[in-house]
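In structure tokens, the next block holds one chain alone, the form predicted alone.
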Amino acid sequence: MLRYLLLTLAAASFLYPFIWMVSASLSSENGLSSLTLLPVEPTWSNYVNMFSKIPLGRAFLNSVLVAVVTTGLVLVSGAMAGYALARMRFRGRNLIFYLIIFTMTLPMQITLIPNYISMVKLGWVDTYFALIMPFVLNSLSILLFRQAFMGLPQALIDAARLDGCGELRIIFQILLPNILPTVLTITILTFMGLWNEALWPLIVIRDEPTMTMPQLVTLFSVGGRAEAQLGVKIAAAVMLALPIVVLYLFFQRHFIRSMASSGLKD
């Protein structure tokens, strides 16, 4: 009992400040100093104030776009380049696991500057491709398919040659159905980390239209179009983190699968 009374404290300190920020967000501002879970005075007026103020809309339809597309490509980029280090025997494959396994220790920060440099050769400030392309490859998304490809049988793909599939075939076809939960983590932590990257956006973006959902409300937030109203500032907040909520409920039994079964063995 002590043990599940200590996990309820911890989930409940977790749930408590989003749980009051949906309720400040529906608080009038005279309410918001109170950290009661339910809203005081209720009012949508500033769900309301922030529509009015900055084009939501069109930003969350650029995150969508962003991070659906990225997902997307990190998954077959991943498949592939897992697939490649774990079945595949060629000089050097070691190497260079290793050195993509280096390469998660860097923060981002220390290659912001290459990548800009890059975006600015190729063309790509204020376009799609500048949100997109510097994140196609991702190394945790080859770890984790490495690792799922390491404990599936030889004799599968053995038998997928037999009957004359490819290499791509044998990966997209026979494998991946496999590995489901691995499949469903990438996406959940690749999405979760794309939709709520603002950093990036804010050194490529500069044209509102193409900005994204967290670029825009950082913006707002720090920009001055709140007008200082916290009440809005949090409401966009809110709208914000709406989508992720609703991605990991419904995704949750595979996510939580999955992160339980993907030990890593070499």
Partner chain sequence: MRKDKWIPYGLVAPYILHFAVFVAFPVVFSVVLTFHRWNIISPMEFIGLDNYVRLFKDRLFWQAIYNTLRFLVVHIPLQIVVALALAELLNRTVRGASFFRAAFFLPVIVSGVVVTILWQQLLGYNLGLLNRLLTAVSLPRVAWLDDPDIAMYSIAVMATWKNVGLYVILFLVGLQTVPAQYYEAADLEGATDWQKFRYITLPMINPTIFTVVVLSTIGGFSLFIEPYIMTEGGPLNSTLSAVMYIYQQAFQYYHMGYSATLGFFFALLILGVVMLQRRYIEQEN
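Rather than the form predicted alone that you just supplied, could I have the structure of the form predicted together with the partner chain?
Only a single chain is listed, so you will not see partners or other molecules.
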């Protein structure tokens, strides 16, 4: 009994702030100081004000575009490299494996400034390229693909080769359907990481129409544009959280398993 009491208390401490956030965003300004679970004097005005103050719709589309395109490219490039590392013998294979491990242990603090300078020199500042290209390959996803491909029977590949399949068709048509859990894990990790990333966009994007959601909401919260309008700020936070929370409701188990597998990798 005590155990359930403790667990319920803990769960409440994780859930209550989110519930408060949603109801506060739907409350009038004077309802914001209340701690209730239900909106006080319910109104949409915070959301109406928010959309008139900041181009959140555009930022939403930017975030979707960046996250979807990058995740797609991570899957394609990761599957190719993972397959080569798992199922092919070639000179330099171990070297590449060590490079991947090296990349994973490298703290981002060292690459941050030089990567920004690269973006400047490539003329990618204020473009989608700056938001996408640095993330289109990901060491962890290559390792996860490699592991999944190593677990598949060679007969599957041999049969496909006899049928005259090229390597790309083998990877994407024959093998990938057999490792869908891995594909889902990588999709979730990449998509979530990109959706929530705020630091890199703050560095490479200055131009409002190219900004992603976390960046726009951050600048809105830090810079004085919220003009002490707490309700609008909270509404913006709700909008930023909503898409990923909805995905989480549908793929809850996969989210947890994916994050756990990335944590255990280190």
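Residue numbers count along the first chain shown, from 1. Under this definition, the rigid core comprises the largest set of C-alpha atoms superposing within 1.5 Å between the forms. Here the structure is a predicted model, which is why all the values come from computation and not from measurement.
The rigid-core alignment places the CA of Pro107 2 Å or more apart between the two forms.
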